[in-house]
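Next up: just one chain, as structure tokens, the form predicted on its own.
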Amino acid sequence: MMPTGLARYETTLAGLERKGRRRTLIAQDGVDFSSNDYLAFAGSTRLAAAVTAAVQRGVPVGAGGSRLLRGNHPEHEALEEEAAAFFGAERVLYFGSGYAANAALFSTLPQRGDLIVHDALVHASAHEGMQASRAQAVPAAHNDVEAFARAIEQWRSGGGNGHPWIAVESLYSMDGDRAPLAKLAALADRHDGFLVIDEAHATGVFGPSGRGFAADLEKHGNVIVLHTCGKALGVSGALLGASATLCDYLVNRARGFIYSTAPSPLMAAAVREALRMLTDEPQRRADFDALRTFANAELTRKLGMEASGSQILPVMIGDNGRAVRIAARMRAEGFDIRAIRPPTVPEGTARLRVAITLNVDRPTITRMFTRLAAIMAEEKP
């Protein structure tokens, strides 16, 4: 017999089912067109060997405590020092995930009386932090610099006297388009504000040596940059680069940092190796650039859609149920493609998120888009 207290949860799940929005866990199967393992680092023999070597030299799997207790392992400190040098940041902090880093950042650094202006499509983890922040938060139209400027000016005219924070992703995870970082940085400078850039989907694959789109901005004292390690770097965790003052403030005030068990020292060792691979194996990025260009052209040729130009290729469907059906049929034919639905994306914009990685080749990309075009024609709106 079901406890009566569970009925409300069943009702919610049933409602999600009716709207085509109920999520389920689906095991990975077939050719990878859904992961963020852009450079195919995750399964590389070099990373595996680095982890094996770290275990053999005594690096533990678990940290055993928070960074402020005994959990601060030499591997964490070595990673942070090397990452700061690689990305050009004054200091770097290593977090267990990008979600945890964003939540800690936005809940801690903006102060009471400040304003956070965030892109309307910024990641859910930033929203998590903003909900816990003492600062006011308002959205701005996607990639619209003038909308960001108007929000700041209206806040100032209404008596706002703190500092504005501009929050964006350099490459948006569901649309695959870029943010106008240089203009946003100039806006932050003009208003004595801060610019927070989430480089999750750019780290490793864009910029000099894979340093991301914010490579030329990271040394600025009012710029905070987040590099996640679980995408192109193939491991896990996140590296938050900022001024030494802001990093020290996080160590002292960010509850998500203070009260969490430190990330695995073994993963820190793996991230160190992944950063070295970016420098040592430039051919991976060159191969990826060529494959990404090919995939964008194939999407336009086979589906007649405008491509994003990045490795993230949204195929807009609109209807939730149709997106789920098409994705399921593609998986049945051996192509691991997933449907993305609200609330992850705005209402009416359900889509297939096709991700290009070095885990596929050109003939496979062509076969995938050929079958996708046929299935989309059969699954009428």
Ligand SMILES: Cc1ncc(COP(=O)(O)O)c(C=O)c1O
The other form holds:
Amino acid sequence: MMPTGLARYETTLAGLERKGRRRTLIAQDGVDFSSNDYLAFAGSTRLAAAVTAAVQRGVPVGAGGSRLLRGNHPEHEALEEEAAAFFGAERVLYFGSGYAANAALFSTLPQRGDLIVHDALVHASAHEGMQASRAQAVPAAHNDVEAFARAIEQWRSGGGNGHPWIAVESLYSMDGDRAPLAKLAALADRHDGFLVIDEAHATGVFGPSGRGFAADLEKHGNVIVLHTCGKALGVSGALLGASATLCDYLVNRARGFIYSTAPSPLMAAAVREALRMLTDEPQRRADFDALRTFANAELTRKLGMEASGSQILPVMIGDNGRAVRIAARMRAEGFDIRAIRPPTVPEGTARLRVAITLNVDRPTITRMFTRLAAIMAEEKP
Ligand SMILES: Cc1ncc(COP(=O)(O)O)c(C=O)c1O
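Please show me the structure of the same protein in the form predicted together with the ligand, now that we have looked at it in the form predicted on its own.
Okay, now the whole complex, with that chain kicking things off.
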């Protein structure tokens, strides 16, 4: 018999099922149209060789402890120094994941009496940190600089006397559109505030040598930039670039950094190699630029929709059930496409998130959009 304490979870799961929101784990199968392995680094021989070489020179698999205790391995420190030089940050800290880094930074840096104004579409990990923060957090309409400014002005006129924080993604993970970074940086400066830029989907792909859209801002003392390593860099973890003062503060106060085993030193070695690959394999980024441009044009040609311009190509469906059905039919035909539903995206905006990576070629992209157009026509709204 089921213990009575489990019944409430079954009830919730049944409710999710009714709303077309119940998730299951689906094995990867078919051509990759959903990963964030944009530059095909994850399966590259160069990253594999870097890990093998690291094992051979004695780098351990596990760190064995927190960075503040014995877990601080020379590979972590070498990575952080090289990443600071690469991205142009005063200092960089390596976290075990982007989720952990966002949770740590938002829960630790904004202080009581500060205000966090976040874009309405920022990632769940930023919300995780904001919920634990002592600062008040309010949303601003997506990419609306005026809305950010109004939120700060209202808070100031209501007696807010701390520092404002502006939280955005440089390239939005589910929409593939860009934030107006220069205007937001000017707004942060005008109000003696801070700007947090999550470059998860831009790192490696955009900016000089793949340094991201925030490359010119990364040196500013009031700008914090997050480069996740599990997407274009093909590994795992996240590099948080900020002033030495803020990094030092995180080392002293961020619970997720302090009370957690350090990331695998082998992964640090792999990320070091990924940064070198960005510098010495510029052809990959050039090939990717061309492929991305092609895919955007194909989406518009085959589906008659406007494309995002980036490698993240949302195909809006609206209804949860229809999105799931279309994605399942595409997978059955060998195209690994996933439906993204609320609460990951706003209610009524279920979509297919088509991601372009160097794991696919042009003819496959054309075949995929041709089939998608046909299946969308058959699966009527
Ligand atoms: C915008 C954004 N920030 C942070 C994260 C979390 O990064 P990670 O996958 O390294 O935990 C993701 C990935 O899901 C993301 O899309």
